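This document starts with one chain, in the form predicted alone, laid out as structure tokens.
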Amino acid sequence: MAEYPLTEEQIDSYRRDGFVELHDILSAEEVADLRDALEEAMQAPSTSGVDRTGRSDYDRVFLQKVNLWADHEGVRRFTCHPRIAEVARRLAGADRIRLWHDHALIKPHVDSKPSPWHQDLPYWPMEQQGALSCWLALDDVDETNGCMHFVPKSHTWGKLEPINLINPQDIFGLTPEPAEKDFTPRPVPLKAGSCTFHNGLTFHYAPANRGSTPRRALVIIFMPDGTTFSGKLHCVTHDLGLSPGDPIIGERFPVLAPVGVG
């Protein structure tokens, strides 16, 4: 299996502004494949995995299921993909890559609201900085369906506070010395099968969807091997009976790059 071929400039690009654009991570072939896992992995009830969809507020920002590669074999199969995840070890600067959890975002296009403005990092509970996400698009996207707009070197602000999704706060009034920032966000529209890979930290939002129908998205979120536990709550720790200081590893957790490592 072909290794993508990214470049020094790309990986120099996702260091200095906290994300980076690559076209055509997965072929034609493999977006029609990964469309109907998607479409399957949605209907079909969660045994492994989190539904977060029937939230009629949450359901208008998007409709969200979680850890769905431990339910289906063909998200499986995207999720754990080698080419994704060396590309993720590479830009992270890890000897080893996790998988910290995948989750489709399906924005609907019937009384959309946008994704608001937030760092993803907050909300996961570990203690170091390097968790990355691959936002992969299985659809046309533009500021007209709901595409990623990120901050540039948004990642070197820091932690901040959890936004909510639902009732944001600004921003502006969480980011320190907020005057000496540029604030100006930069959209991305991406054909289908190309990718988004952004930092934990770096701000980033998705406008309503007012195309005329869903528009989906694969997001698979990598860690750098060694990442322990902060003991924040969280839907994919909650079971695991893990305290703080504890390596973030394991089965639901599996080593994805270099291939071969376990």
Ligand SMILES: O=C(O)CCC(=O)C(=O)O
Contents of the next structure:
Amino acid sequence: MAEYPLTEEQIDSYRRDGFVELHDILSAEEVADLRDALEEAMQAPSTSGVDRTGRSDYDRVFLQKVNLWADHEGVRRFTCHPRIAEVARRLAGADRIRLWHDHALIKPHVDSKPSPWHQDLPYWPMEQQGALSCWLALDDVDETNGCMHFVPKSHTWGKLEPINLINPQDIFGLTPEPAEKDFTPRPVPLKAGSCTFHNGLTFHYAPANRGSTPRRALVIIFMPDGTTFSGKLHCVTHDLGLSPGDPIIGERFPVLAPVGVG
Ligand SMILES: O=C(O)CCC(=O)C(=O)O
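Could the form predicted in complex with the named molecule be shown next, to go alongside the form predicted alone?
Let us now look at the entire complex, which starts with that chain.
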């Protein structure tokens, strides 16, 4: 499969609901290669970002390593995969799409904690909206082992306060008119090699992993070219000397689609 056969209905559904599920974006062979690469990358020293693979409360939500693509060729092949980036570009409606960062999110099956309801954009140092995540399943996932859940249309609620992922606040305390908001979550079970894309403002959650093996996902986060820095402290930009209003560009944030640009 060269290009993913993304339909207009899927693009409409992403824009209406704030997320969309896409089946078999990777072949079985690619899934096997990515599992091997991720396994190696999780063991290797991290030169470029967050490495939370210890025993804290946070690690019971998920073990996390950020920007694996920068250190590991086998992961880079997938984080920078033109098929995935082109889907991101079309969903975002952008002329050019850049990588923001990738991260592995491994939800342990022992003493596991849920990933609390949150939006992503409040954590990111971006002045614009429009960034989006590809959550790529490396194991079959359902409600027993930590599949993603989304609240349809919650991306229309605006950017709220960041949620504390260890001791989450009541999200209804954060939304200005909670009574008007339909908080009916939709679980999205996936087969390995399938994915969801979600808008940076869409509320999402994953239950604890009650399965018998870790739940492995690679999350690839994209931003439209032209996204500018807000000044918020973030592990991916903290050493770059950016000032508010500066474009988030450079070799850490390559243009991934269209191919051959930037
Ligand atoms: O994988 C999870 O449990 C949560 C994922 C998540 O919060 C995200 O991709 O933004």
